[in-house]
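In structure tokens, the next block holds one chain alone, the form predicted alone.
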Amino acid sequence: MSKIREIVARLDIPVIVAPMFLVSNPAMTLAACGEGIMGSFPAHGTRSTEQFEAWLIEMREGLAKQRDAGGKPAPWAVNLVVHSSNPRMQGDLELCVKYEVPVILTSKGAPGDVFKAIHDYGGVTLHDIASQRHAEKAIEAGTDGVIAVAGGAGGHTGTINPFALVNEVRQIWDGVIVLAGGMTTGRDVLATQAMGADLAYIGTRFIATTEAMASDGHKAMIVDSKATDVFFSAAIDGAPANWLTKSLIAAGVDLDVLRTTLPGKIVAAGESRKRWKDIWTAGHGVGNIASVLGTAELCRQLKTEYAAARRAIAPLAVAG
């Protein structure tokens, strides 16, 4: 069994809590890992390499406490932007190597030398892709698995239907596929496996948790929103993304202008840096979120839903 398959087998259910900018943190990650679900956070979610190292130390110490208490925490992950445009990439990578982060979720580029550095200390990589061609490049560069970011994911997103995307990637890849886009329940996790992926990547649902760094306003808007309240645009920061319409309006963004702005023609770039914290993201699964929960409680709920979904379809498997 490959190392990435071994890591997947250690999870209570096949779920990764997706790394979310200005939302994820060590507290959320540790809570998820303590419940047998892979937690994660983005390196660029910290203000400096020094703060990132502090988070890595917090993870090491927190996991040690869980083990000392008799727990068996799940593996954890860090999201690393590996494109040359990221000035912190080398320093953050060196820290991931130093602290031997088990799983690195790479995005925006697929340099083979980065994958090699991670493999050299025994880590594994899962790389963001949004198309079959993206997957081909990541596989050629040596990734251990791909994260298929389908249409409906929160924040920066793909645009392809999840069924179509997973099927296209499966044409060229028999390794691990993680599916991202619109999932909020344990039933969704089982459906992910049924359609050919190995793990579910769940982000938006975890914004509405007590540990999340998201503002109370963001959490409340998540609870109060439906899928129709999600606005897709590549004009806010130059990349395709899903945003909460109410937050765009509150920030003074003209939606009619946004609808007709070409990708890359960034809207109010100078101002957006100042108001970024008030322009919020969400995926299409937002309408299934009705409350703010603790991360551990939410993980237990997902596990209960997943088990119930498996029991519910068991008769169908026998009949087949």
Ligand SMILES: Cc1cc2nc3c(=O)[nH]c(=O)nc-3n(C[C@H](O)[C@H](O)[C@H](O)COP(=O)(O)O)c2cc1C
Contents of the next structure:
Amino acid sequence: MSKIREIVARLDIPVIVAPMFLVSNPAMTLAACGEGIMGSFPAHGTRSTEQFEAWLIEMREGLAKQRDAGGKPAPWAVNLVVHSSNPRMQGDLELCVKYEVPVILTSKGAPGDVFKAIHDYGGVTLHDIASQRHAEKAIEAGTDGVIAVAGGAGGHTGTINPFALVNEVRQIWDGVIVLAGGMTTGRDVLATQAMGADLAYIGTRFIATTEAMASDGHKAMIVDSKATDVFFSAAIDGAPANWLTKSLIAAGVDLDVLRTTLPGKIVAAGESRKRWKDIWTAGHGVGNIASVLGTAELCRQLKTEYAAARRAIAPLAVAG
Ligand SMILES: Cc1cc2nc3c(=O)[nH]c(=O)nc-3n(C[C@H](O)[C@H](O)[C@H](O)COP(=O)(O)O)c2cc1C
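What I would like now is the form predicted together with the named molecule, since the data block earlier showed the form predicted alone; can you produce it?
All chains and molecules follow, beginning with the one already shown.
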């Protein structure tokens, strides 16, 4: 069995808590791993390479504590922007090598030398893609698996329907596919497997957790929003993303101007970090998020729902 397949087999259910800028942190990641679900955070979610190292140390110590208490924590992951435009890439990558982070979630570009550096210490890579062409490039460069970011995902999103995207990627790849976009329940996780993907990548649902670093306002807006309150635009930070409409209005963004802005042009003022702090992102799954839970409790809920969904479809599986 390939290393990535072995890692997937070690999870209680096939879920990765997706990395989220200004939201994910070691506390959330450790809580998920303690429940047998892969947790993650983005390296760029820290203010500096020094702070990133502090988070890696927190992970190492937290996981050791779980093991000392008899637990079997799930493998964890870090998101790295592997593009030359990221000035921290080299330093952050060196730390991932030093701390032997088991899974690296890579986004932008798909440089083979980065994948090689990760493979050399025994790590595996899952690379973000939003089309069959992106997948082709990442596979050629040597990734161990792809993260298919479909339409409706929180943060920077794809635009292709999840069925269409998984089918196109499956035409060229029999390895691991992680599917992202709009999932909030254990039933959704089982559905990703029925569609031909291997794992679900869930972000937005985990913003509404006690450990998440998101502001209380962001969490409350997620609980109060429906899918129709999510606004797609490439004009807030230059990349296609889904934003909570109420937060755009509160930040004084004119939605009509946004609607008519050409792709790539940026409407919202201020530096990028501030934009993500004041203008909140979320995926289409918001309408199914009714409360803020502890991360461990949410993971247990997903596992219970997943088991119930498997039982519910068992008659369908034998009916054919
Ligand atoms: C608040 C927020 C911040 C995000 N930040 C990142 C990030 O830093 N790096 C990244 O690769 N993806 C990021 N994403 C995308 C997620 O990793 C994932 O693709 C997405 O949340 C999945 O869709 P869902 O939110 O509908 O579950 C972010 C998503 C959200 C909601």
